[in-house]
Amino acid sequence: MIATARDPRVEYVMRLGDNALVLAQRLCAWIAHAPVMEEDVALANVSLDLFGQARLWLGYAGELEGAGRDEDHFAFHRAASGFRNVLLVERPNGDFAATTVRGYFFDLWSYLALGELARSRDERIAAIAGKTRKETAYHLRRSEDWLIRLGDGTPESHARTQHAVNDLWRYTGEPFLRDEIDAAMLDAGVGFDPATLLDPWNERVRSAFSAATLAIPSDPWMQRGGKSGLHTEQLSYLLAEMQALPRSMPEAAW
């Protein structure tokens, strides 16, 4: 178990540490798999992106911890509870275009969220989050790209889009919830608070949407439980893949 009533930083950098790293996981599935070629390596590019993004988030969650745990311990000896991500990041790759558009909702909150951590009064959180924010505009342009040219572009493209659209709304809503790590941070101005973002992610999406000519879905009931560790079942099966050489080689070295 994490220790957070000391120090609530704890949790709140391996939430960011941890979305990172599992949609990292998502991406670099696609490697050889991705409709052409300019894509294979694209999706790689944004992969390790977030590989890199995931070692310094943890890194410092294991600085703060004062455990002695670093990155890799974070990433490769964590049971799914032990997680910390969205519920957003660890659906399944599906086709392409349900993956461009998991990956422009959380593109888009990810932009936003880095932009207010770059403001914050812990200096290494807003030195990463000023760094990374750099990467995750890339990501956000490339996604946003791809989300209007596959539902403006034909029949096909743009009916698989809408029904990746479909299934995956639910899962939006999440990051924007504000919990008592979220309050702590924020009274600590260390963190923000996420529903200050739900209006700036709802506008550019409803921009996005328009020019892709794909419909927002009315439901408005939302998924939930990533934050505190209650995860669907794919994310177990995408950490038995991730973490099965280091789990069964514990002393190798890499």
Given for the second form:
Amino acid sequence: MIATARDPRVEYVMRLGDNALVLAQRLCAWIAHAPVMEEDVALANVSLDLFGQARLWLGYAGELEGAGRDEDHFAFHRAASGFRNVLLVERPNGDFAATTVRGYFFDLWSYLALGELARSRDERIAAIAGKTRKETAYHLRRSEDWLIRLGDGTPESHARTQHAVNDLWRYTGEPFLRDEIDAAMLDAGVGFDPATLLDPWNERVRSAFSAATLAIPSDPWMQRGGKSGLHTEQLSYLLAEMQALPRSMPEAAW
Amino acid sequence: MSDGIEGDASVSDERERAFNERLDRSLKIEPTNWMPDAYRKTLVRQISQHAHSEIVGMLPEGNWITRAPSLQRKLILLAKVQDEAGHGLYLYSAAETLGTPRDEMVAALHAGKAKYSSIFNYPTLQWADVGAIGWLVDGAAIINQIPITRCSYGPYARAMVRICKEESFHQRQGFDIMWTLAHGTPEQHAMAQDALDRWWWPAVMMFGPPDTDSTHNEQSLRWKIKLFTNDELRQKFIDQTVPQAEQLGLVIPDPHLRWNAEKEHYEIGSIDWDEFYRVIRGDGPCNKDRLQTRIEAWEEGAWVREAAAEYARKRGAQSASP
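Show the other one: the form predicted together with its partner chain, since we just had the form predicted alone.
So here's everything in the complex, that chain up top.
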């Protein structure tokens, strides 16, 4: 299904789209179940933004590929192994602390990455990054705010948040790993070197964690695989739910 | 009627006269105006019930957000359910202007003391149900709500202006889903018909009991909280919706439905009021699930609300210290 000879930009843009899509799908499951009604509205906003971002990226991936796949084809008719998102975003929602921590780790990476991509030589990528970075700045402000409030809230909220950090930390290395697709995009002036984002990411995490009275785990092993289609067990459940209807009637339009 | 000032009937009479005069002149009653206790109580009941309906109403459609069949549909549905949360928030705020805090109203809902629209006690079994809810349930809600934009209580009337604008968008999105399904594959057409079959009568019942049995009608009409009777609004809904079903090529599940050329109205078969009262009493297909889901969200979120309050308290203490 994946042609190896194609433009590496397809793969590159798919990764961006899949990150947004999978996290958006996770977040939309919160709606009507949030701790306060204001958070139903806020989580819906972030989810809506991310679905919007996914549509922009996947629409462009389809155009670059030129094989007739549109956003819905990418979203609903690929198996888990066809998805290129980092493992972090597919981790289950868990409690509000887990959702917040996952969101914070991703939002911060995404904000930094979009800053780099806004300078891409590919004008379309630069334009999408420029637009979506503004939304992401808000997502980051919100998730960082909650991270600090929960970390420095009650003993229970602190314990839950630290637990979520310990659980998710192992998924924070993958976004900074450079593979051959990243290298090709860097060479072409389309992409950036993900490793260069690690320091600014760590710096801001340290400062936020300090305000949140949270400890950074020392566990050095970082899980990886999502960017090349090797996912955690949870992704296929997410897709089974998301894709069931269009897959059950492949000839139908919706 | 007590106004809180004992022993001075002339003050009370004077205030009541001023209140009635505002009503007669179609001026809005504002939170700072004197109002009879019963008026206040009726409004809190009605507005909070309306707010609860928005919040509980997020659940049946919310079921399908993760399973919407295209990204476009998913975005629209998510935005719609988000609107409902927003409507709930405006309405709780409007009710709070009458002196009842939101948490108290929510507690009444969770305790089973407050009602919400019975329609949300029916299940969404397949995707077309999302279309039917938008088309029929939001369609009925708009007919119920547009007159409220002119009701006598200012904050409620103003909240309804914005809500109605969004509801009309919701109704169109529902119709659009039904249109796509009705004109899709035979299987999709059958989904649309199935949804209409299950949602038609509950939607017709949304306007409440017939005028002959409605307990609140008369007083609410006099207070201009209600401007039309249940049966008048129900008729309006039927007259509006039957031609839309024809456009869709779907059949309304009522063998007695017919056009009365003389009255220029559609006539429908008899409504199963036993079912209506059964669902209101708590024995609808989803009453227990809906309330339980709201209670769980509230209880599971308690530690988050406590954390936010504690954090705010710490910050407050910090900024207050020298």
